[in-house]
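Below sits a lone chain in C-alpha cells, taken as the form predicted on its own.
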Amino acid sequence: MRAKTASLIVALVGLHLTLLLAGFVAPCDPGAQDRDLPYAPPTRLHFVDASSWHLRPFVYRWSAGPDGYFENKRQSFPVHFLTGGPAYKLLGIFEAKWHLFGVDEPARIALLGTDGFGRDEFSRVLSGGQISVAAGIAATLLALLAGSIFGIVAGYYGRLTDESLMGATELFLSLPWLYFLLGVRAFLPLHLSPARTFLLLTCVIGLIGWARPARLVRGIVLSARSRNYVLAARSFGGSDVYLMWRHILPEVLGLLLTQAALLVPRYIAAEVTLSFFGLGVNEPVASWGNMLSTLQQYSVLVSYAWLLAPAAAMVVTSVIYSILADTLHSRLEFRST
C-alpha cells in the first residue's frame, strides 16, 4: 500500500509540474505556425545513421513530397537538453529562453506531430493541460467551498435551514449536468478574452457541481453533531462558529479530499466538453477541448492519428485521479473501522 500510495504521488506531482512548466518542458512555441507543415507526423528519433551509431539522437527534416511527407536525410540535426529557444512565461511570471529540449533551426523536433496550422502538437498538449487541468482544479474547489458551507449550515442546524437546502440539492441533482451546462453557457458572451472565459468557465462548473458535496457533507455533519465531544464543548458554552471549524469541520476534510479527487476529472471533461463545441476557450489559446474539436472532421479524425493526443492525456489525467480516490476511500473506511 505503501508503495502504491508514494507512486501516485510521484505521478501526481509529475503530471502537475510538467504542466505547470510547460513552456520549459515543451520544445517550441505552442502559437508558432509553419504553414509548409500541416498535419507533419510525429518526428522520428534516431540513434543511428549510413555510417555508425550516436549516443545523443538525431533527427530529420521532413520534406513534402507527392506521397506525403518523407525524412530528408541529407543533413541530421542532434537533439539539445537545457537549450536555448522561443521565449516564455516561467509560472507565469518570469521571461525565460530556456527548454528542456530542442534542435537547431531550421529542423523542428514535433514528438506528437503538428496540427493544420503546422503548430507542434506536443508543445499545445502541454499548454492546453494547464488551462484545462486548472480549470478543474478551479472548479472543484468553488463547488467543495460551497458545498461544505451548505452542507455544515443544513446538517449543523437540521429543520427547516436542512429541509430548504436539500430540497435545492434534489433540484440540482435531478438536473441533467451536461444539457444544464451547454444551456447556461449558451445564455454568457461569446467574444470574451481568454481569462474572462476561464473565469466564466470556472464559476459555472463550480457552481452547478456543489450539490453531491452538500449532501454527503449534510450526512456526516449529522452524524457529528450527536457525538459526546460536541455536546461537551457545547455546554461549555461553544458558539456554533466554534464549534463547526474546531470539531465538524475535521470530519469532513477526508471526505472534501476524496470528493476532489473525484470531482477534478469531471470538472475537466467538463471543460473539454465546452471548449470541444466552440463554448469555451477559443483559438489561438490552447486547450485539450478546442484542439480536440479539428477531429469533429472526418477526414482529420480517420488521417492523423496524433490529434488525439489531448484526449489521450485527459484520459491519463482523469486515470491518476481515479487511483487517488480509491487510496482516499481505501484510507477513510480502514481509519473508521
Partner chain sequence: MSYLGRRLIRAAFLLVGVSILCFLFTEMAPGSFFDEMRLNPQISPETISSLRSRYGLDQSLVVRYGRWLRSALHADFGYSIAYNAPVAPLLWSRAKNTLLLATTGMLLTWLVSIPLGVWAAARSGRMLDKSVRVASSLLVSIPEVVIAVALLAIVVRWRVLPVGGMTSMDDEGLSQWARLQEIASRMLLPTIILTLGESAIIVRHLRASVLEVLDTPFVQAARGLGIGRMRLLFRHVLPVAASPAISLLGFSLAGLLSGSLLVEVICGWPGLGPLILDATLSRDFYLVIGGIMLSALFMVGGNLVADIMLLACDPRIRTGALDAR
Given for the second form:
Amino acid sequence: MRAKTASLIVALVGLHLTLLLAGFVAPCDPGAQDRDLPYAPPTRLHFVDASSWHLRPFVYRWSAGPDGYFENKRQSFPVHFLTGGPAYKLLGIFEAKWHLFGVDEPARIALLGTDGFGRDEFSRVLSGGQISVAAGIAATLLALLAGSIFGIVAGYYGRLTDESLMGATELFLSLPWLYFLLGVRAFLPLHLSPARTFLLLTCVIGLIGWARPARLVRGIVLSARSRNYVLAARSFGGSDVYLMWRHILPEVLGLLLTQAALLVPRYIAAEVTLSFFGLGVNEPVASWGNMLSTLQQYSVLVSYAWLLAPAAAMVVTSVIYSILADTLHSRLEFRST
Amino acid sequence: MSYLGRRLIRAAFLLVGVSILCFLFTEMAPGSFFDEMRLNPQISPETISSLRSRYGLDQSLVVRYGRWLRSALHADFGYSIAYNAPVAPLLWSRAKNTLLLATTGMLLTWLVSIPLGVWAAARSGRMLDKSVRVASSLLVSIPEVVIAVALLAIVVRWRVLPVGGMTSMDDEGLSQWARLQEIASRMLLPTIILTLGESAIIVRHLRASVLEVLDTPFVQAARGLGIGRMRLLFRHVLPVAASPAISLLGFSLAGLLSGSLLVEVICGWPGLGPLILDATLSRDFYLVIGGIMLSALFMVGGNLVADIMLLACDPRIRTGALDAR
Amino acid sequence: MKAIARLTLLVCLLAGVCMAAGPSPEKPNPGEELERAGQVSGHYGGNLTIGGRAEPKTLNPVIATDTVSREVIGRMMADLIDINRASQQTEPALAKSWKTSPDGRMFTLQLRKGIRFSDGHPFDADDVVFSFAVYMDENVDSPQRDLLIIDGKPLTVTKVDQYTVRFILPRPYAAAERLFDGLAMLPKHLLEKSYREGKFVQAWSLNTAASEIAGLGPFRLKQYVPGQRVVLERNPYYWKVDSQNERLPYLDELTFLFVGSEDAQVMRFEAGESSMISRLSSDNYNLLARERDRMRAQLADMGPSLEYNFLVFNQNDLRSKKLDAVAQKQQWFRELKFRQAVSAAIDRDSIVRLVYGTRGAPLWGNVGPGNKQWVNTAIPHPQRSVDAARQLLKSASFSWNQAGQLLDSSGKPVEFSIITSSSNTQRMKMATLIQDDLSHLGMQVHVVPLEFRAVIDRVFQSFDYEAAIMALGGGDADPNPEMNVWTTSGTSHLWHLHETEPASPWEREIDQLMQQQMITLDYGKRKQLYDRVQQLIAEHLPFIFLATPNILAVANPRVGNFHPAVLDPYTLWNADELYIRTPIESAAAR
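Okay, that's the form predicted on its own, but what's the structure of the form predicted together with its partner chain?
Next comes the full complex, this chain leading.
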C-alpha cells in the first residue's frame, strides 16, 4: 500500500512539475513555425553511427523527399543536456534560456514530431497542458461545488425545494447552450487574453456542468438523510448546516471524487467544442483542446499518428487522477469508519 | 397534492421555461438563416429582408413566441425555414431512427456496465479492475468525435462493416429478414461508439459505489453468514449501491433523443442528429426549438422514472420525499 | 482472395443493375429537335452514387438557396441557354438557337420542338413565359430574381409563337445570354395551380410525390428517404442524344447519399459505398493519392478554382456605431502603404504549400489563373519581402521600439485581430500563418475563430471586427457577378459597405469601368476595361489576396466520361454523359 501511494505521489508531482516547468523541459518555442517541416515524424534518437557506439544520443535532420521525409545522414547532431535555447518565461515570471535538452542549429529535435505548421509537438503538448489541466481542474471544482451545494440542499430539504432545484437542473440540461455561447461571444471583446480565456472556459463549463452532479448528489442525499444517525442527530437539535456538513457531505464524497476523476478529462476536451464558437484558446498558444481538434480530421488521424500525443497525454493525466480519486476515497472511508 | 401531480406541474413549468429561454437564446445569437445568401453577390439585401419578413423573422420576440405557441398548440411546433414545412413531421420521421439507435445503445450500455462495474469492484486492485480503469480513462479523455472517426477509419480500412447510413440502396428488393440484418449491421458501429462512451462513466460510478458498500459492516456480516458471493453482490450490495446508477439511468433515458446526436452526425445515421446540427448552425430556429422541446419531454420522463426507482430501491426515501418534513 | 472479392462485387453490381433498371429511354423520333453531343459515347445501365455533405432542403428550383438542394435540382431541370462548364462558354440548351438585336437589348430564342417534360407532357413557349413570371414575382422572392432586374427594371418576356420567345432588356447587357444559365424551366401544367393560389413556396417540397414533379433535365425524382438519400432515375424523354444517336443519359439511376461531412464522403468512398466526390480538400485528395495502391481511384486535379481567399481590413464608416477601438485602428487600415506592407510580408507560397498541400495557387488579384478568359496576366507577382514591407511602413511614419514592436506615428503599438470562420480549417491555417508572417514586422496579430454566421454578421451587419479572412467568387467566370463586390454601391463591397460616394478617385474609376464593361458587348473591349479594374484593385489593395485552392475531385475507376470542371457543380455538370464501365473497360482505361 505504501509503495503504491509513493508511486502515485511521484507520478502526480512528476506530471505537474513537468507541466509547470514546460518551458524548461521543452526544447523549442511552442509557437515557432518551421515551414519546411510540416507534419514531420518524431525525430529519432540514435546511438550508433557508421563507425561506433556513442553514449550521447545524436540526431539527424529530416529532409523532404518525394515519398515523404528521410534522415539526412551527412551530418549528425549530438543531443546536449542543460543547454541554451529559445527564451521563455519560467512559471510565467522569470526570463530564462536554459532547456533540459536540445540540439545545435540548424538541426531540430522534435520528440513527438511536428504539426501542420512544423511546430514541435512535444513542446506544444507540455505548454498546452498548463492551461488545459488548470482549466479542467478549475472547471471541475466549480461544477462540483455548485452541484454538491444544490444537490445537498435539494435532497436534504425535499418537497418544494427539491422540486424547484431539480426543475432547474432539468432546465439547464435541456437548453440550447450553443446559442447561448454564440450570444456570449458576441458580447465579449474580439480578442481575449489567455488569462481571460481561462476564466471564461472555467465559468462557462461550470455554469453548464453543475446540473448533472447536482442530480447525482441529490439521489444519494435523499436516502442518506433518512439514515438513523442523521435522524438521531437531528432529534438532538443539530442545525441543518451542521447536519449537511457533518453527516451528509461525507456520504457523497465518494461520488464527488469519482465525478472529479471523470470530469477533469471531459472538461479539458470540452474546449474543442468551445473553440468552435471562438471561446477556446487561440493560436498560436497551444492547448490540448485545440490540438485535439485537428485530430477530428480523418486525413490527419490516419496519416500522422504522432499527432495523437495530446490524446495520450490526456489519458495519462486521466489515469493518474482516477487513481488519486480512488486512493483518496479509500483513505477517507478508512478514516470515517 | 399527489406526487405525480406535482411532477406534472413541474414538467409544465419546465416546458414553458425551456421554450421561453430558447427564444431568448436564439435572439442573443448573432446571424440569421439568410446570412449565407449575403455572401452571394448576386442576391440583393432587399430580397433578403423580404424573405426575413415572409418568415416573420423581423417581428418582435414576443410576437414570434406567441405565433410559435399557437402553432405548438396545433401540434406543428413552428415552421422550418430551410425545409419550408411544419417542424413536427420533420422531427418525427427522424426521431424514430434516433430512438431505435439510442434505445439499443442504452440497453447494451447497461447490460455491459452493471456486471463490469460490480465485478471490477469485487476484484478491486486486480488485473480486471486495473484494465477497466485504464479503458474508462481512455474513453473519457479522448473526445467522442476522435474515437468515432478512428473506429470508422478502422472499419473502412478493414472493410468489416458497411459504413454509415441505415439502409442500403437497394433495400426495396430485400426480404424483411435481410433488411433487418442490413439495418443491424449498419447500426453496429454507432451503437458501439455510444456504448463505449456511456459505459466508461457508468462503470466508474458503479465500481466506486459498490466498493463503498462492500466496506460497510452489514456486508462484512453477510459474508460472515456465508451468503454466496454472486448473491451477495447482486442481491444485497447492488441495490444499496444503486443510487448514482439510478440517477445515471435517468440521464440515459433523458438522453434518448439528445445523447446520440454527435455519433449520428459522424456515422451518417438518419436521425435527429444531422437534422438538428444543420438547423442549429444554419439558424433554422423553429426546427432547433422543436428538437429541444422533444428532448425536454424525454428529460422529464427519464427523471421521473429515475425518481420512482430511487423510491423503490430505498423505501426510507419514500417517507422523506412524499411527506412533509 | 482479391479475385473472389472482385467477383462478388461484380455479381452484386450486376444484380443491382438488373434490379435498379428504371424506365428505358424513348427512341428518338423525327419530330423532336434533339441536341446531339457529338463526341460523347458510352453505354446504358448502372447506378451512380454520390455522397453529399448535407440533405437537400427542397426540390423547388425557384426558391432553393443552398448548394446541396441546387446540386440535386440541377440534375432534374434544364435551362434555355447553358454555360458549358468545361469550355466556360454558352451553348444551346432548351433554346436551340438565339438572335441578339444590334443594340444588344432584344433576345429572340428559338425553342426545341417536340421535346417533353420528364412526365411526358410537351414543352413550349407557355412554360417559358410562366417560368419567368414566377422567377420575377415579388411575392415568391426567388434569389434569382435580382439577376433579372437590371437597373431596377425587370426584363420583359413575350411569346412570339409556340416555339419562339422574345426577351427585352431595359438596357444593353454584356453577356446577357449567361443570365439564362441555371434558370430552370418549370412545367406550367404542374405548378400553375399552386402559383395561382399563392402557395408556390410550399410546392415541390421533399415530401411531394414523384409524379407531381417534372423537369427537363436528364433525371427525374424516384424516391426520397428522409435523412438518407434522394434517388433520381433516367428521364426517358431527355433532349440530348450521343454520337450514336442514342438518347442520354446513360445511367439508370443517380443517388445522392447524405453523409454529413467531407471526411464522411471520403470514408464512404473508400468503403465503396459511393463512387464520386465533387469537391475535395487537398488534405483528403493527397490522402487518397498517397493510398493509391490500396484504393484505385480516378483522381482529378483541375487546377486553380475561381474562388479567391482574401484578408480584408475594416474600412467601414463607424461613426454611427459605438466601436471606438476599431475606429482608432482604421487610420492604419485606410493607409495604403500599411496594406501594401501587409501584402508584401505575407508568404503566399507557404499558404499554398501548408494549407493546400501545393494544390492551389497564390493570388495577387481578384481574378486568378483559373479564369483564363479574364485574368490580367500583367499584374505583378512580387516576391515576399519583409524588408520591402518595413520600408513601406517606415515611409508611412511607422516606427519600431526596443522590443521590435511596430508603433504608429502617435506611438501606439500596432495590434489587431483577424476573424475567420472556425469551420473552415484552411482559412484558420491561413490566419495562423499570416499571424506569424506579420510578427516579423512587429505587428501583434490575434487570430479569432468564430462560428460562420457570427463572422458574416460582424462583416455585413455590426462591423465589429478589425480584419477578416474570407472568400468570394467561384460562381461564374464572367465579370458581371463581381459588380456587387467592386462598385461603391455594391452589396458585397466588403471593406466599406453602404458607401454613398466613391471615397477616392480609383474607386470612382472602378465604378465607371464596371458599369461600362456591363454594357459593352465586344469581348476584347470588355477585357481591356476589366484588366484595368484588376490593375486598380491590385494597386490599391482593398482586399489582400491570398490564394485559391485547386478544384479536386475523385471518382471510382468504373465511372466513365468523368471530366470535372472548375465551375460549380464541378463533377455533375455532365451527369447525362456519365456511365458505368464494365470491369473490362475500366481495366483497359487504366
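Values in this document were obtained by computation on a predicted structure and should not be read as measured data. Residue numbers count along the first chain shown, from 1. Take the two forms, find the largest set of C-alpha atoms that superpose within 1.5 Å, and that set is the rigid core.
- Residue 234 is among the residues whose C-alpha shifts by 2 Å or more between the two forms once the rigid core is aligned.
- Core-superposed comparison between the two forms: CA of residue 59 displaced by less than 2 Å.
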